[in-house]
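Taking the form predicted alone, here's one chain by itself in structure tokens.
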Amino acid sequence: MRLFIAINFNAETRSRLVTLRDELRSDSTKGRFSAPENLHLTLVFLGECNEKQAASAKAAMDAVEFKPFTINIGSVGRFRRSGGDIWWAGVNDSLQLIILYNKLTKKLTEFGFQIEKRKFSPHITLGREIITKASPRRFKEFGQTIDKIELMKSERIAGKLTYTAIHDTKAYSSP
């Protein structure tokens, strides 16, 4: 199963990442855009895993502690490729994000995962294969608490990449 563990975010914040996907889908002639149900914040790309690769992510990921905090998404930016770039969302720079990040990949390498080495970059993919008249922008920030990561399973249901969370840590609360 291909597998990564994410941010997922509330009706609210979803809804306003749905706005900007929409703005930009109707200032494009071409590309491929995130399902509303699908915008997320992806944390670690862990790929292809077997039964006992997907139970050492769920086991690395309670071992990390991390307490709530709030992100804030305040840019809309691509990262060029040829045949269209792809869109996304920025997260404002988060010293708890970091963190968090941090510890979560020390966690993995424990369990015995290969992780990315490149810079982590937060970032909501909005569309692939983009070709748009819009140019990256920022906007008034908006954003929400983060009190839980989950660990996500992609797949195609019916020709639709469809992703489901099949574990999830939560934020503890201090005392």
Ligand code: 2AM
The other form holds:
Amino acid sequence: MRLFIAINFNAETRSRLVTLRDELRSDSTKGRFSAPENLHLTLVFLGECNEKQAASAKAAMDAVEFKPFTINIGSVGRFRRSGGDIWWAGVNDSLQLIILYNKLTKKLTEFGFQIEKRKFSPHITLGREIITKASPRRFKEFGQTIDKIELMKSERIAGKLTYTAIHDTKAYSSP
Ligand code: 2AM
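The structure above corresponds to the form predicted alone; please provide the structure of the form predicted together with adenosine-2'-monophosphate (2AM).
What follows is the whole complex; the chain from before opens it.
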């Protein structure tokens, strides 16, 4: 199974992300745009895993402690690709998010995963292979509290890219 660890959003944030996606789509002549239910922030992509690795990923997640924190989304940008760019909503700098990412990758490494060394650039993919007249921009941020991370299974079901949460680890709340 193909797995990744992600932050998913509440209905309000999701609906704002859909608005960003729709604005981008109306400025574009080509692109494959993310389905609303698929909008997420990837913390770590694990790739193809067997049952034992899936169990290790769950154990690694559960060994990470974090408090609830806020993330803010305040930009739209792109990764240049030939044949059409990847466009995303960008997350404003967040120390708590970086700390969570560092704790998680450290635990995953201890549990035997090899994590790619690429710099973590937190983003929410709005679409791929996009040809557009839109420009990257910043806007007044919107945000939400993040209180869990989820292990996601990615698969094609009847041709549709489908993400299913198979495990979650909640933030701890101190009394
Ligand atoms: P993306 O949104 O930037 O494409 C599921 O595929 C999730 O894992 C996506 O959010 C994707 O990021 C992320 N991901 C990171 N590295 C990947 C890789 N090498 N192959 C596929 N997806 C990857």
